[in-house]
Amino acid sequence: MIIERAEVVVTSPSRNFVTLRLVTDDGIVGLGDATLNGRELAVVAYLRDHVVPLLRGRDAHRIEDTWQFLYRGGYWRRGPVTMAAIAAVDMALWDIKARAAGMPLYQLLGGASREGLLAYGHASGSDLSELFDSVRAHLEQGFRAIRVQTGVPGLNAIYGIASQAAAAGGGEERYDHEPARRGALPMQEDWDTRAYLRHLPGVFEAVRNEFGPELPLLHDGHHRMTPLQAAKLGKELEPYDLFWLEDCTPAENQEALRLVRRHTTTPLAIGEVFNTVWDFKDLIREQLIDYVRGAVTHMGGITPLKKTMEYAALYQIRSGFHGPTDISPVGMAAQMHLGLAIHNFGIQEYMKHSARTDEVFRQSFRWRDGLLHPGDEPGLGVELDLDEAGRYPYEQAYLPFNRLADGTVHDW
């Protein structure tokens, strides 16, 4: 089976997705995620001028050693668009194999081992009167864990915050409950981690007051503390029982989360900025994290993916893969039918794509009781309408930046 065109689709429905389309000669389609929010075209080119050259000709049952090829290949390894269009050809020829043997992706990954994947919600409020309704939204939407992001009195917009970001952009250009905007210049935000430090424990004091022990509770710190200000944060949040502190502090600096987890029980996820299981090795083999924060579309696919939580099975740390709206249909499947087969599985991010997206992108997962399945359709279960992607081109957009009130850019 031959791999005999391979095409790059960019469609912007409601925000930029970049997708890799393969064709064999006997006419099965693959379909890759190649999505790098904000830096998209650069994955384009690395994709249309460097990559898809490799492709046409090649044996497309032979996933392994065409991923090997496109990373040791290369010479230059790792990093985002790299790995991006790495893990496009790799989700592609997954969704061929599978869709060659006439079955859905987990059962050739080795079946299902749960019957569906605990996803948690995003919920978030600029005071708690707004947070408690976006909590109750969520439960009622089926959600059985819920992310609590909240704003911080005297800052005016900061990550997380739905109604924040909407004011600040305006309806259609935040798209998709995701914080990046189209224009020619990303959007200032404004920081204060002393102010962020004071407030959040008592927020999560009045939801675990209002809502109960059992629901379990998730928490994004999203790189802007120092390490003893994690430790610190994390110490304070023990009495709430956290499912997880995520990105407590930039992860680039892994020796920060030994003082971490000297300091605090509160477990720790980490990762959606890795790109390798280099990244994580030291995180994993000294238990410096619980949950693996990697996405399928930026860790160079599901066959390296695997591999890792494969490795961190040996040690129980489990995944909580990265699943905002920029991870587009195609790697959200992937990470399903993943997260569906490993042994190890935590919890799946899932925020749920425009209706625009959805046309473009037409899914068979099924989403009931607060529990996501990839569906039993050949392949990823996913197909990509051209018709319906050409009507949407792609539209600059970026990630907004953070400033403290100095001015000094910090952290976002």
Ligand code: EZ4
The other form holds:
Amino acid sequence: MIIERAEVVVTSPSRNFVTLRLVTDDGIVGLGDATLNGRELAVVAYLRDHVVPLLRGRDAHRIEDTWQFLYRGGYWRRGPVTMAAIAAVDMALWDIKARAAGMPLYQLLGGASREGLLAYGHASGSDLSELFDSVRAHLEQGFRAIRVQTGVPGLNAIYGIASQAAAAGGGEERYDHEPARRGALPMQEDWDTRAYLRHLPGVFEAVRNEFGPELPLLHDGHHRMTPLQAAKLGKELEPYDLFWLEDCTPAENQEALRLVRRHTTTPLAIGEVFNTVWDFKDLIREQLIDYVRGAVTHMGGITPLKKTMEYAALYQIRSGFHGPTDISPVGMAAQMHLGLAIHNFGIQEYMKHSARTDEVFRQSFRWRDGLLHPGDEPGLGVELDLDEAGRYPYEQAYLPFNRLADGTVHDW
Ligand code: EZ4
Ligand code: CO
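Alt. form predicted in complex with the named molecule, vs. the form predicted on its own above:
All chains and molecules follow, beginning with the one already shown.
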């Protein structure tokens, strides 16, 4: 089975998505997600100029060999652009192989290890009453695990708060906030870690008092604390029994997590910006994390993320794959199949895509009783409607950035 055609499809139904579409000589179509939020066109160029010409004529069945060829053969390894491009090829080849086999992909990965995937949604509010309403709305939608983000007194615009972004989002109805805003320049947000640290433990105390001890609660620190600040927060959140504290420090300096670990038993999740198993290697071996936040789309595909999870399993570390709306329906499907198959699945982040996105990408996944399931269509279970995709051309969009009160740029 030979790859006959390869094309890169850019579409922007509510937000930008980059999809690789491979067609074999016997007419099987495979899809791969290559979306890199805010830097999409760099991956488009990498694929179109440097990868597509290498794919035509290759045996579509040779997934491992093609992955190694693109990773080692490029000489310049790793990095988000390269690995998103390789991820798209890997996903599309798995899609093709599973379609050729007439099976949903999870069957080729070893079959289902569970009925469905526990998924968490994003509750947020600028104050407690808005936050409680948001938590209740998520419970009504069936969520059995909830991420809690809240406004901080004195700060106007911060990461993760739905109402602000909805206001900036131009009126289109969205399930959740969309941090990447369309426009020629990125938006500026504010940050003050001491104000955040004073405020957050009280928020979790209030949420526990309102919703009880059982509900799994998560929180994203979004790379903004120093190691000592993260250690202090982890310790202060212990009474509220978090499922995890995510990205407590920026992960370029991985030694920071040793310090955090010495002070707190709050579980840690990290790695949504990681690209390879090498980024996770020391954190896994030293048991400095509890959850692998890698996404199939940004970790080079299903093949390397499955290997990473097998390594993590030696240390009882589980998956928590990154699942914001900037992972396309193709990338989400790929990680649902992987999550269903591996033994050490932990939780799946789930933000609903917009209705417009769902018209462009027709999907077969199910969402029932708080659990996701990728469905039983052959392959990934996603069809890309090229006519619909063509109606939404690329639009420039940037993620926001942070400044402190004195004007210093801070991690966003
Ligand atoms: O900010 O996906 O846990 N989720 C997150 C996301 C990221 C965006 C960046 O593209 O941190 O909301
Ligand atoms: Co995050």
